[in-house]
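So this first bit is one chain, no partners, the form predicted on its own, shown in structure tokens.
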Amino acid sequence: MAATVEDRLKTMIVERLFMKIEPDRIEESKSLIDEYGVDSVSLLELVVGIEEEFGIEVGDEDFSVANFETVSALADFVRKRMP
């Protein structure tokens, strides 16, 4: 069974900011910043690491706190730019 873009981002989250913490206990309506720690340097970190994982170009106009509140919002921002 493949894994779902939630379950993807959550272990590229975990992975790239070097959390200590299970991807599958990150809640996907969480925010990131407020309950995990990201901060803006991190939010640069996981704009590469989603352009890596998934193939898609992360534009300027794109990086907005709201594609990266949260897992969810995450995802949803995946999905629109997925081929």
Second form
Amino acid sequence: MAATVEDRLKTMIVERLFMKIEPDRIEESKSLIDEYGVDSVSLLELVVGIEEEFGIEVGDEDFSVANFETVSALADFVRKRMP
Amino acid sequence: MREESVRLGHANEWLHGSLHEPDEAARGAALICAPLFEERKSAQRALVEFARALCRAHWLVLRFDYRGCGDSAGDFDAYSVPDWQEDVREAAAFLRARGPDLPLALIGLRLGGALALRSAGACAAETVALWAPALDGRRYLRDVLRRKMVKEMMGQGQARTRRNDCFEDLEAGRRLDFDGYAVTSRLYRDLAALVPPANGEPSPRRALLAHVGPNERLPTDLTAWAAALAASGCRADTVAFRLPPFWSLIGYADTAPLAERTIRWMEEER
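Alternate state requested, the form predicted together with the partner chain (shown: the form predicted on its own):
What follows is the whole complex; the chain from before opens it.
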């Protein structure tokens, strides 16, 4: 079964941010910033990771917390831009 | 092992350096080219530890600050890429005077990698080790602005900066604030003119291109740069390390594996 966008995001987040938890422990509706300690450096890593993992470009107008707040928000953002 | 603060260059525009001298006869001289902007501050400890590890391995090592940076003379906005390349040459000449017969290696991190690679010929450096090199100036500028945008997003919910507007301003001669550093139109143009190595360009005898990232997969741009160097007669090696971007972090990152691998590479076939 193909991995969902959410699963791929969680794996990418854990890998790129060197998090010491299993990807499936990340709750999709919880704030990445408040619950998982994502800071500005980590967010930049996530932006790069999203572009590499999904082959999309994060444009200047996309730099909004609403797009990066949770795994669910990120998944919506990615789906809208995936070819 | 001795460490000494040194002042090199001209009286009014001196460079501050830290010289690391081994107790026994040095096997080579190593010049460390630091990154610029905020990356310089975050990388400071890693580069100090690397210099000390090199010195323990019997290398004569010099770290230094470019003009307008750290403890060196001048204001940041008075200088640009050609000035900092001149600083690399100045620092290399200082090392040559301290160890006239020693082979010279340049090690550069991020933008320091571009300065090291571009200065290697003029410094007669045999080897160059590049850590996460920022060899594409335009991409580097976009990345630096992206960092500024992420900070705006974290603070205000939405980034206000638009990169193309910034570049238009810079091209029109205005200066911009990049994370607290004034970027002049001149610096912008000089950074934008930094391009990756091309086939047939003069290159050092040996180069190590080290990728630092969340996994040990080599990015395609790094392998392309290594291929271009190899096409110019350079023995170009690549290596990947699973390490966080320590030049961006506030906290500490253990860069010992990167340092140890680099030293082993520097000592191969010498």
